[in-house]
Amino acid sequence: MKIAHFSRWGFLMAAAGAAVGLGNIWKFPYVAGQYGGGAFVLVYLLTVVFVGFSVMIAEMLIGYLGRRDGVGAFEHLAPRHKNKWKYAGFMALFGTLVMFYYSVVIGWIFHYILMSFGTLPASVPEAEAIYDQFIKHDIWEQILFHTMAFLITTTVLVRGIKGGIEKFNLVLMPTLILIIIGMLIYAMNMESFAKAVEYMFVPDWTKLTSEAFAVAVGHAFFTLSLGMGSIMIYSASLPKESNLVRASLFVITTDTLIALAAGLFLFTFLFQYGAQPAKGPGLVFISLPTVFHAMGNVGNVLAVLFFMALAFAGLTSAVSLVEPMVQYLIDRWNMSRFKAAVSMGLFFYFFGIIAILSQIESTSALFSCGGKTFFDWMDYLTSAVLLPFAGLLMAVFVGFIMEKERVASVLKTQMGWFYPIWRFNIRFVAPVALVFVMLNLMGIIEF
């Protein structure tokens, strides 16, 4: 199989913009203070150096030698046992379910920024009641947003490597990193941004539980774009002699600090005009319009830049989690990109749909069983079976099944007197992390 190649900057803005997206802007900062502030930022920065890093590079190995689509490249790399090993690319493929609902988020990003050149709420029950409206009733509004974000999913996968994907990232990346510095700038000129800097770096040891920890992991997970296939295919597309190291650490570097920017910049936002961090999509779309309104004008446009970024965020996420299931049509079933990508983004769409009706209050019980919603299982079974237990595979594969003197060969070099540290880890601190967060997260064990 032909995959067309990244230049080395186009395939760097690709792999950050699949890591960069939703979970960055929107769930890191409320996770955060839900779960002890700097206590969860230092476990989540730990996970994020000897597990994160320690995947993305198994990841990005597998994708670089295996140069095919997920499920090809575990086929070619095994040294025995080919045909069973293809079942863990299918693992990563099955990452890509994120997709049911994440579309769907995008477009509510979509209505925020139009309502942000317009009156924004005064308050909070006022939020709370646009939110609700939206959400539990205004079906065919969603629908429409949900279709657009579609639409340029799949324009750009349509495109290709060099001429939709590269190119895509190379705008909106750079873009939103400067959207996000000048945030950050504008609120450490605020009084508040000595509180926001203690609420998040002020560890509260009594909130670190066996939750937190498994929480803290499943997001370094699914903020870096783990386990979903995504880095893997956009690696089968490096130039040869290409840096994995190097790209891995740029990669989370810019992932992880865009995180504790956006987290350090709404907290000034929130303590200024003295709102309370709210959980979930309430920090968001909640108490942050309110905050907005508050500021008068300047607040409209802190508004619309806010919530461009987390759509820029949201897209360049969206096409990293659609291609590797693009990539495999083409591969296995001898699609064209066309066909491929349009099928693949009618078959998100469909469900995206689906989960928006399970929000919809006249007909969310049609979709619901077990408490749960059916965007509600999406996200439940993505972050904590799908997302992990791919990331479990890939580290077994290649810490235990792929030829030693094969990853030594690309590696080694690359790390230096890391590699055996990286090599431990891969082995033994990744598999035993993943383990614990699937158990914990599926409410089998805690302590």
Given for the second form:
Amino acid sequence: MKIAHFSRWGFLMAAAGAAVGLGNIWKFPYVAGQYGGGAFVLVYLLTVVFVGFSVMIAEMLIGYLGRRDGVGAFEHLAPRHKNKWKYAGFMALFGTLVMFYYSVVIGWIFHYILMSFGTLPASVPEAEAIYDQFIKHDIWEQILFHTMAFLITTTVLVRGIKGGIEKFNLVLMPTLILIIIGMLIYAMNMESFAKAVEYMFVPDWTKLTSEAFAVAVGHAFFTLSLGMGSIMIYSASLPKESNLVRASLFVITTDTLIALAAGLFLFTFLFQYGAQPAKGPGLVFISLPTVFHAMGNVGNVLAVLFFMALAFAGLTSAVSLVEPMVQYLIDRWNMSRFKAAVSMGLFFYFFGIIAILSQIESTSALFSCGGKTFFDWMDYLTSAVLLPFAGLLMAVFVGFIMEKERVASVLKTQMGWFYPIWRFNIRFVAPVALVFVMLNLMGIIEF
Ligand code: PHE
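Since the one above is the form predicted alone, can you give the form predicted in complex with phenylalanine too?
Time for the whole complex; same chain goes first.
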């Protein structure tokens, strides 16, 4: 198997880079806003601690012991029915469909970085008009920026684990963290900071519908990059003597702190300048630019930094979304890394263009069905079906199928007293939570 090894920091930064993405800075604040703030955040946090952490260790374990592409790892570790379990690996590979729209959003962010150097929109209607014009009409501009995202991602992937992914993350992640900390400190000095804290941490239980609950659990998985083979494929390159428990702890802590920090400073800015929090997906593209405008010149600087941080978060995740497929092609189809990375890059590039067209007014009908555009379908399919399902298979695989001794041999000493709790989590809590998410988001159960 042609698997390279990360350095210790290289792995931590790459795994954190996979986890910290558009989900943290773009999605988290707006879904928290949509579903009522505090109560949503609490469910999300509880899921991260009680389920996400355990599943992350499980996914790392499959990669670490498998030491190969996702499909091969399941085959290699299944004590019997190898032929059936390899489909769990395929399920995880399908999660990369997230990339069909992810790279398009990174393209939008590039556009907003450029915009931040000039005049930002002064009012929400104006900001909305700019956003709509861009998303619904500017095909070529969107394709241009999407092409940039594709080129950067593919270049990193072509260079491989050490020379590409590790180096990329070692530069981008610390920069991103610094920007986020800087923004948070800036926001902490504003009057509205207390209001943002209250908004995010004081729960209003009446807003916690079953849908909000499922979205919170689903989001916890999405933001931690679980169930898509990304964490698994990076873990296949873990140095031999790694502590999976500590690594998982590092990744979930970094991911959660960044999401909370982003939420806090975003809401502080919004409240301080009287903008509404519940703006949906347009939150950072519509409400936020008007706030930056109101801040004057400082606003432009903050806007550039903010969108750069967002782009960094997106790019490091994008790389991790494609790598499972790249490694699959290398291992299974004997492709060179160059060929595998370029063909996968082009594959996602093509479907990204379809995602763009599905939002453009004149072509939208062609690429929509059942009231959803192709873009929305990919988002829905991955977060409501593929990701929880693949996550469920991973939990069941590690909890019930893999030889107990093999799992214990790695994890027992690393975990100590936590081991039985982890085992219970992975066998019962995680599967129940994941089945609930799937059934609810598919509209099968509600309360
Ligand atoms: N965790 C990333 C985010 O929050 C998205 C992602 C999911 C990346 C799955 C890789 C794999 O944006």
